[in-house]
Amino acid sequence: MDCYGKYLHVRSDAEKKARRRKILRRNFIATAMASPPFIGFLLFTTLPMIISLAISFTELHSYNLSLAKFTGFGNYVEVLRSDMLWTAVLNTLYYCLSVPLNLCLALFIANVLTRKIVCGKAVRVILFIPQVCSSVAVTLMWQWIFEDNYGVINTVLSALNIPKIHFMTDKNWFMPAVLTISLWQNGTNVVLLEAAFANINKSLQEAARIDGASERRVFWSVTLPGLTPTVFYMVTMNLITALQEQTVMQIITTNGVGPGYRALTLVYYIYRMAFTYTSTMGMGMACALSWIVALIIIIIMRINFKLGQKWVCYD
């Protein structure tokens, strides 16, 4: 009998037995269907960072493991002292501005696509068509664009007698035109940001207005730190993907490293060294590099979010 006088149901010992079992089962079920996952992670991820981690402190030219040399930090020394890999941060810096430039045109378009606008729906469509292409492809199109000799910019620009730009082989020009498709695949941070604009909080708006308060006070005052959560979010993936470029510079430079090796990122250096420059660096100082990088990353993270309790309003 408990506190309240009534009777509480003693279970016997089969009915603990059954119990158990149906547990355990329970537990079996949840665990073969939680368990593929994770031992993909285990083999995919885990395994791969350890052994890239070990080859970073050998010698390394080939893939036979068997022929790397123990040689201590040397890797780490050699990166450092490398005069190209200044170079690759440079570009990787320079390739990172595309991140505000991306918010800030998403932010625009964003606010236009929350008013009622003809055929909207067709509009987020063609918006959003560019993320989900492959970016090989993607690269390959602006490629053909931006084509110092036939492309369609300089076959328009010779039509009406202006000289060309030489966008693939001018080392001014190469990094705008790539700036330019990064901002073309911009489908997906317009979404976020249009999901934002519509979870504003209509009646502190409505409230700032009849305070008497102008558009553009309400969208600095009210708005845009609602807004905060979501930019802070793009900001922060955006950035990751930016330090991680490799793609779009590998494919549209015509010699490999683009004018004045501007094409070389940290992570397309790391390919190189693995896979270009095999003899002499190597697979161990492109494992090197690569954790290098890594530190760099969760470096900047950290900071970020430092500086994101700053701005972030999540109020």
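In this text, the rigid core denotes the largest set of C-alpha atoms whose superposition between the two forms falls within 1.5 Å. Residue numbers count along the first chain shown, from 1. Since this is a predicted model, take the numbers as computed values, not measurements. What changes on going to the form predicted in complex with its partner chain:
- A movement of the C-alpha atom of K306 falling short of 2 angstroms is seen between the two forms when the two forms are aligned on their rigid core.
- In the core-superposed comparison between the two forms, the C-alpha atom of I296 has shifted by less than 2 angstroms.
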Contents of the next structure:
Amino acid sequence: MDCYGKYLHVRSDAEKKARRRKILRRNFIATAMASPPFIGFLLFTTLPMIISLAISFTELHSYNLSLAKFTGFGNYVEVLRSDMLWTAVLNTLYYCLSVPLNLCLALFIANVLTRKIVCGKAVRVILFIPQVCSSVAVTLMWQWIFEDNYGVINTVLSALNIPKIHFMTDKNWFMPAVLTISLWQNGTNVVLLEAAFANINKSLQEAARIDGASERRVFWSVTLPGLTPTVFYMVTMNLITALQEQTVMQIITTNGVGPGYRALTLVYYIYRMAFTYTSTMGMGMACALSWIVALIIIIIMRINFKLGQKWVCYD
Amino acid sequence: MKKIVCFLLALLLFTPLLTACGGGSSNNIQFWVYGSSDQLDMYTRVTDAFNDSYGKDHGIKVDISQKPNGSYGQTVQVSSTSSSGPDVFLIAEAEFKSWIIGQYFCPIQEYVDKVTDISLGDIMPTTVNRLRYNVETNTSHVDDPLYGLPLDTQPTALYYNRTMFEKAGIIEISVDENNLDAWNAGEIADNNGKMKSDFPALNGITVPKKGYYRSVNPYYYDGDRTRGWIKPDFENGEVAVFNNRIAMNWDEVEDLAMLFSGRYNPKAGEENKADPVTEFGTQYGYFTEWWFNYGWSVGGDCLNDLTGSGEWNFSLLDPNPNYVVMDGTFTGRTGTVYNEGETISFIDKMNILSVDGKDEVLVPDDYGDYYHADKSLGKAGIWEGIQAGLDAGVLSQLPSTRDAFSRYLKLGAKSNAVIDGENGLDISPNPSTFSARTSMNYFFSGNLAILAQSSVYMADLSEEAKARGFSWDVAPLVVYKEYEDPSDPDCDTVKAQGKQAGHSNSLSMVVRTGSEKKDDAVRFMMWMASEEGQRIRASIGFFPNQKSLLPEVEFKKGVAPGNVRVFSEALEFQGPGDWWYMPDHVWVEKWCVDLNAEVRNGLMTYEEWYSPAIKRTNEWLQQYKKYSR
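In place of the form predicted alone, output the structure of the form predicted in complex with its partner chain.
Following is the full complex, with the preceding chain placed first.
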């Protein structure tokens, strides 16, 4: 014991106290530093969610919460009875076509970019620019492109003596036009897939080629399975975004709902319930639909993850 | 240093939390405004004048605070429950009723009644009555509670391109109907200082009392079919005169519009193009975004209150004729006395039976017509007293609201679209084609010859016209007018005439429900709406609410056209648009979304559209009775 005694130092009470104080101070500072975002999360995410859930059981046509009247599940029943809800669901699903379309286009472009092409870097920058532009500005730009009288497309069609296409007023053309905007803003997907392409195990591809596999076979059997984790991530994120589409629809329409209510997606319908259809629907119904939409997204994501287990290759 | 940076970073992370904090309170009246630079300048000037005069004498000080246009409404709404919001704020009529239901502002009649030292003068009822609302019954009768006072009202009129008219060979005159005989006799000059002798082409011609006169082949609608339009033959002596002091009738505006429509008068080489233009560069002749002018002119409306107490029904497709008093007075079914020029209301023209001493409530069907409460009695039809009025020559029959509406629809419908059995005229752009530009932009770009729009665009248009080198003026909105013989170009004897009608936009002042200075706030509002306040507005080019002040409006140099008084005159009869009728506009979407996108583009027939549209709209109108208030 003695021979080790010089190495041992038994802390005095004062030292222990000082150390505890130091730890406490350090914890306090760490907690203080971490608390603003946490408080922000509580105040601006958790609390609104709780309030929204509470409002969904009331009738409320104002920002003034004291005017809310309890209606039980009345709003949920009204929302599910609303004929516009099913229009909004169909429109949202239609818009979700942007997910596979964007994915295929991004896959094609990323595949091309992995090869040595002229001005590859410039092409990448050009492809990514739409992604960093404001959605509002991009939508307004496309609104001009699709314009009936002076839009680029219709000007060209007129010059060719082809009847104009009323992109914004013909319900058959409206959604394809909106999907085009989404396709144009595909930069992030391309970048992610290009990175995924770069991470594919080259030795596996080489081995397949040595075994006599064609380039197509290599792509389908080696490259694509290697991309599936990224593709799965993209499907998940893009699907959530598509299910929440509102900005483009709100800006691009002139009458607020598009031709034949084509612009009315679920989230846009929530917005209109709260702020446009305030008197006949109002905040209560908007909150109820918000929770229904949240539930729909959770179910779709659950299905997505279940299916993902069957096709995503993490090896 | 590190600690300071950490502290600042932490503070930065807290900043979002600070956004919820409001400003402090003040003893002064807080007046929140938004608008264009001209409007903001006007609000400031009138407020300053109040502070220097009435406010100073009564110890009231008003602080004016400008808010961003885009978020004004939300800023005010959010402040409704706080102690630091505005005392007085502005409200557009589209939000008026929904904000009352949301209790963002309060009734003011009791405060107005207390004020005895401010007079509203001869304020026009059309500007005040739209600010009344009974929340319980969802009605706006003259005895319903008053919620605000008018500040800025913007009437509508027809803007037209004078340069284009001149190029087309149309003679433009500006002679009031009462002065036309004297002008024809060469005794007086018109409002532009032109004598008849200044127009050699008018030698030997007596210009009739018409908004648009063609000496040969005037276009007219004969009730069964649309007669083919014949282009004016100016080379062989035909004369066309446009008088901007007389409202055109429906035939005249269509006739004029066809001259400027590529479909009827294409430039050489444009004949076979999909969207031809005229030699004047126009694609279309005439555009009005609103049906009101047509429907109201014959005495119809898009909503009828079947009981007078909020039993609203969609009536735009009512097939029953309307009636106007042509001579003397007429007493309607309910005892209401109508004077010359007034149209008979729905409740007075229909054959409503008395059941147990009470009027029955008519039952609307899905085709626009009305049945007796006891459906076995069949359609209600027209009250027998109306026939007596017609026989006595007191009343004249006018088109039904449905006819007026379909006439309006035909303007912008494509030629392949069939509206109530007749093809579209395609002389107007479809309102929904204005996706990236406004109709005014379309007008000053030279695509359109005549446009119905609000007075608010005058300043913008004068600048654009200057830059683009064309001149413009305004004329009254069109009116229903039937001549004894429409095929005779010189016949101006009127067989039946509807009333002048149209809509004006209004921005009003209201008092926030939570304000603790309501008495002073109402005093300030009353002063702003009074002759004193409105005179200041008039002096800087804003139309006042008092009839007696209308001649005093002074515009900035070059802003106002020669016939600007058309706007002043319109203020007296123009009311709010259909966006004001109900607390929100879902009911409008129920009938107009398919109409604009499908029917007008020929993708759906009128017959396919109207019955489901009536059903949907009437069903939705029931919703306005459901929610608690």
